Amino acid sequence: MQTDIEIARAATLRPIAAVAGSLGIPDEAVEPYGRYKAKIALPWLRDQEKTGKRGKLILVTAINPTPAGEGKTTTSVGLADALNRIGRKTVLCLREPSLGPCFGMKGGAAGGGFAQVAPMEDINLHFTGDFHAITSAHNLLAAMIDNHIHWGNALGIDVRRVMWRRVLDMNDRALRDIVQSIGGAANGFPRESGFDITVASEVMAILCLSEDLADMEARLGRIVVAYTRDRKPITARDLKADGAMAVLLSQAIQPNLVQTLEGNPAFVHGGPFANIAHGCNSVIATRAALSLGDYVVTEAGFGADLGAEKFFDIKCRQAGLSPEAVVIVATVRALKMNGGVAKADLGKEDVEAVRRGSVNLIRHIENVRQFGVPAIVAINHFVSDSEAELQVLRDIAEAHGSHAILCRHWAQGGAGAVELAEAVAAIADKGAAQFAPLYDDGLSLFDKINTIATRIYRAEEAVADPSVRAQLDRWEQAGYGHLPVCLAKTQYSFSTDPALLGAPTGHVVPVREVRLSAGAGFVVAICGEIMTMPGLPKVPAAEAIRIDAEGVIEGLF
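Coordinates of the preceding sequence alone, form predicted alone:
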């Protein structure tokens, strides 16, 4: 069996100018990065949006992830290819992979089999340098904070209340908590700090949620980095860092155009994780796609309890987007794991385990319905699936107001997802979605957190220490109470316990910390034991990644 990277290398790709031309993008708006990837100029895209053309937006999400695999990105690619096969002009919008997971658990994140975006190695590695630019802009601000304090601290920053940590696009648990500036007076004032992974940076969120360059610079200026002794907020604009940060990001904010293995256009831009950030690709890329295509397929990270909820409540709310349909990806294997089957036994038929584990899928169907958007289930096919197991899954979806369609896009590309494409197009064309966010802006910040915990996670309640509640109250008094909330929690469960699979109820969601992302426009609530700087697994994917004597990369998959 061919690996993903072997399949990708065997594909014949179109020159990127031809891909752009298929969307009507002129050569002068295309900034090539080699033969098969390019950035698209923002002024041309802004003029294109003024035409008023707006395609139909389709979100791909999934059940909670398991080691068995679900295939959300693979399904997004397969669906976009299939829609183009049936004559629907479709543009794909994905997030950029982070180096952390590529060298940690995943080994790659550009889809799989014959449903991939290309050039695969470039996308999985440095791509067009967007993440490096975000890392540099974030850490420039950190350096300017420490430099300001060192040279007299005219703003009166309380060194105990510097909130801005540094970032790195790599999994490194040793950097989660550090002591910095040791070694004497010339190195500044020693204090505790730490690193987050780049995808968790507020700068990443700002790039992904900004409408244009001016909006991005304004948002960067609103970042709250520290407080004075009397709790007055200090912003990036106060430090005069926003202009230089915007310069570092001026190329990164332009969306990246690539293609699927079938030559269809794909914008791959931005890449926050949905377990610790808002988990969606950039607003600029999505709006560009909507102005260029009749249909747009996009994804949101991890399960629908995280990615879809944040897509609806943060991205759609801020950008004025209204999705027409949702695809929930599920696999028989993953549902069997939710039903108690060990990974080693997933190849054995177990109809009852599928039935037990399907409570996870049912919960996601019910949750998506709360947002007023119709949902369809895509069964990502594995060769070990039995017909009896597949039928149980179909029956359960039908019984809960949805429809499950078997998809073979991994093995067959777009041809394996044509039935899904026809069903999705039929739903989108009806225009029956009555989209609305889960909560109103006017709710208190903690009530917003509690609403997500009780209505999406089905917890008994969210709980927080008095100090956390007091911080939320202070932000409300400072004028931030209207912001949406971004809950950071484990992706593996509806609860904050990664081992609690299925569809738990009655649990408690503990909020251990809250962070204000004033520039991005939301408040982050960190729940349970989730880390904003992941660690590498016992056997990281990096151990198998190498380059041979011919310069060919091996080990990405």
The other form holds:
2 protein chains.
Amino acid sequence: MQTDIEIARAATLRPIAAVAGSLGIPDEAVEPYGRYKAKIALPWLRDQEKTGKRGKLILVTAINPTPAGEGKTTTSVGLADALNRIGRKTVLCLREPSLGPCFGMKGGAAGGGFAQVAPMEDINLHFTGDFHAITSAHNLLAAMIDNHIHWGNALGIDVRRVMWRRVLDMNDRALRDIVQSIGGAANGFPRESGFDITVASEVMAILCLSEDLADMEARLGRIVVAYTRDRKPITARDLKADGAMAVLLSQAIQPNLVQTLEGNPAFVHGGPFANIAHGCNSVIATRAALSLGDYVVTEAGFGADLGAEKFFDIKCRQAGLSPEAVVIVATVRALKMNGGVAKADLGKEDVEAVRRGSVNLIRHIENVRQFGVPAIVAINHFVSDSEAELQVLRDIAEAHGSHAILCRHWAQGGAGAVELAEAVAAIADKGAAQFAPLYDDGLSLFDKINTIATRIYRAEEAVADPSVRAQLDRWEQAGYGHLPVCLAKTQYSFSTDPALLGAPTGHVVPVREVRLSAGAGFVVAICGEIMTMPGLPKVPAAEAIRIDAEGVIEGLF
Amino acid sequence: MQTDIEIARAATLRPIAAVAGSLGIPDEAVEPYGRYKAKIALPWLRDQEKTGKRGKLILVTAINPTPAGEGKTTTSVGLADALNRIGRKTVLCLREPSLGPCFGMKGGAAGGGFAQVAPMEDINLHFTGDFHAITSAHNLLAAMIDNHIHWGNALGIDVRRVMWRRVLDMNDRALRDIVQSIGGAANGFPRESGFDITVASEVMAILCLSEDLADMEARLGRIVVAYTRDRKPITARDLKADGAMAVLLSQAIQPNLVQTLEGNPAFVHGGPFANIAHGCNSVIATRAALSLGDYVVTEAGFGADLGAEKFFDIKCRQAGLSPEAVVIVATVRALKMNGGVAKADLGKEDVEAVRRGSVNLIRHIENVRQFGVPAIVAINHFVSDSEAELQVLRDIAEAHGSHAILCRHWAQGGAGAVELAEAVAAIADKGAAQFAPLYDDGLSLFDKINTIATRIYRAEEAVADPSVRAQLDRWEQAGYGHLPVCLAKTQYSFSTDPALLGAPTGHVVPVREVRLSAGAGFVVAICGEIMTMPGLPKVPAAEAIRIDAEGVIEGLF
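Go ahead and give the structure of the form predicted in complex with another copy of the chain, now that the form predicted alone is out.
What follows is the whole complex; the chain from before opens it.
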């Protein structure tokens, strides 16, 4: 059997200008980065959007992730290829992978098998430099905060209340918590701080939610970086950092065009965390794709409880998007794990375990329906799946008003997802979706948190210490009460306990901490332990990564 | 009068493939990064070098820098344009500017007036991402060191003797000294460390001195990152980090091609500090240029005491390069400052001050001659220069076996440097240079330091504490004694006191600290205070940097 990398290297890619041309993008709007990557000029895209053409938006999400693997990106690629195969002009929109984790545990994040985007080495490494630009813009703001304090602190920043940390696109636990500015007066005022990974930066979320350059600069200016002693927020605009940050991001904001192994167009742009941020690709790329294609396939991070909810309540709300259909990716193996089977035993047929575990899938189907969007289930095929196991899933999906369709895009590319594509296109064409976010802007911040906790996570309630609720009150008084909320919890369970698989009930959602992302435009509620700077494992993947004299990379995937 | 940025924006650039084509580089070896930047494929360049074609190498250096400004990069651009103008096929080789300082005090570093390389915004910002790749590779190694210690420290690293810090391409004094890994057992073992700016990274020096990908990986592997309790060096290869670092640098190692405002080819590749590193563009770019052009104009950092010495003793020695001519850039204004005139009074004619200050120029002329290479003086014209002042310089240059030629490339582009170009070409064509480095590999490390201190800086001697000399002894015993030395001292004076202008004598050079750059292949001797992480000024340039809705950047230059 061929590995992902062997399949990718065997593919013949089209010149990126030809891929752009197939969408009607003229050469002068294509900024090539090598032969197979390009940024598309924002001014041209803005004019294109004015034509009023608007494709149909399809979200790919999943059941709660398990170590068995679900294949959400792979399914997104396969579905886009299959839609193109059945004559529907479709554009794929994915997130950019983070560099740091490539050297830790996981491989790349560009799909798999015959459902990949290419060139995968580039996409997984520096790509077009967007994440580096975000790192620079984020850290310039950090430097300007400490510089302001160093040179007299005219704004009266309380050095105990500087919220803005620094970022690197690296798994580096040593930087999680640091004492900075030691070494004497020339180095500033010592204080505690730390680094997050770049995908956790609010700048990343801002880039992904911005409408255009001007909106991005305005959002950057709204970032709250610190508070004064009397709790007045200090923003990036107060520090005059917003303009220079926008300059650093002026190329990064333009969406990146690549292609699937079948030569279909894919925008891969932006990649915020799906816990402390909203976990979707950029609004600019999604809008561009909608103005260029008849169908747009996009994905959201983690399972539907985190990713789809944020896609609907944050991205679609802010950007005025209306999805026509949702695909929920599930695998027999993952549902067996939800049904209590250990990873080592997944190869054995176990119909009852599938039935037990399918409660997780059912709840996601029900949840998606709460947003008014029809859901269809894509069963990502594994060779160990038995027909009896698959039939259980088909029956359960039907019983809950959906359909489950077996997909073989991993092994067959777009040809393996034609049935799914036909079903999705039929739903999207029917226009039956009546999308609405879960809650109104006017609800109090805590009520918004509680709405998600009870209606999506099916908890009894959300709970928070008085200090947390007081912080939410202060933000409401400061004019941030209209913002949506972004809940950060484990991706492995509907609850905040990663071990509670299936469809738990009776739990509560404890809000440990809240953070204001005023530039991105949401309030983060942290429920349980959330790691914003990963570490490397005992034997990092980096140890096996090499390049030979001919430039062929080994060990990265 | 037009500003640099207005001149740059008014220029019509050639498509980068056309610039490459003028050097005989075929399209398939050109990796475009946008329309006006490209990386040139290393395999093609390697084949080109096998043709045996070898142009003549010309170094542009300068007197000791002053706040009056000398214009070394501008003169390099003007000379290359002028050589092309008189029919000599010439390729320019410059260093890449650092991003961090753009947001602090200085503007960009792409030349000035009508002698610039373009596109200047790109070159001064993220360019083709090389510095970001270096930052990533450097910090991956740092993460792997702490990760190794965290997971059991099988190599026995002494956590008190981890020499490898982290880097960011940012002016951020708060990161100079930190305590890292605090916050509990999950975050590793707390220890002191800090960040340098990316141009100070040994990875930068390695990229610039490597012959090819394999040599780069070997050098990365040789980096000494720490010592055991019994002072045994631990290398990047011991940590198995070299392969992954090479992967991260596999695009960055390919040289970047851009153009001058007159459309002539320029490689802009690599940019190590000229104090704790060797301050020259990459060997790969210089070799490529020599195989493509009849003449190659390149520059070295700071004044000739630092930059030219390292160019000769480190870069030319390691890469087997033989320069044919050296251009020493001087200005009447800067020599007046060396003659004791305050900056505010530079506009007034003062022939005697020029004469007094010219001792600085004379010493640089003599120093260059010690390496067996003919030197010519380029007087970079300012409107305030008087004919009498200029004549003093011409006379002094003649009296010391050189020529001083007035250049107006800032105002006139290549046309303003034709006389210089003709003189330089005549010298280079004569082939009179008999280049040899200043000292032999076999000399002891301290004797190498002392040779530079006495023969180039004209000090009485170099002095060092016993602990420093003991460290040098240990490195000699460990097999590093054959390496050249890289002296880090102030760029403003021949001595280690930045206030001693002109041509001081009678001083001593105190070696405060020594560092091993085993991968780059030199031993650094730090003489006086050297800042490896700059800070931002009270009013950083960043505060005035903006981008408008049309994407036009203001305030960067």
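Positions refer to the first chain, counted from 1. Take the two forms, superpose them, and find the largest set of C-alpha atoms that agree within 1.5 Å; that set is the rigid core. Values in this document were obtained by computation on a predicted structure and should not be read as measured data.
Here G535 exhibits a Cα shift of 2.6 Å between these two forms, evaluated on the superposed rigid core.
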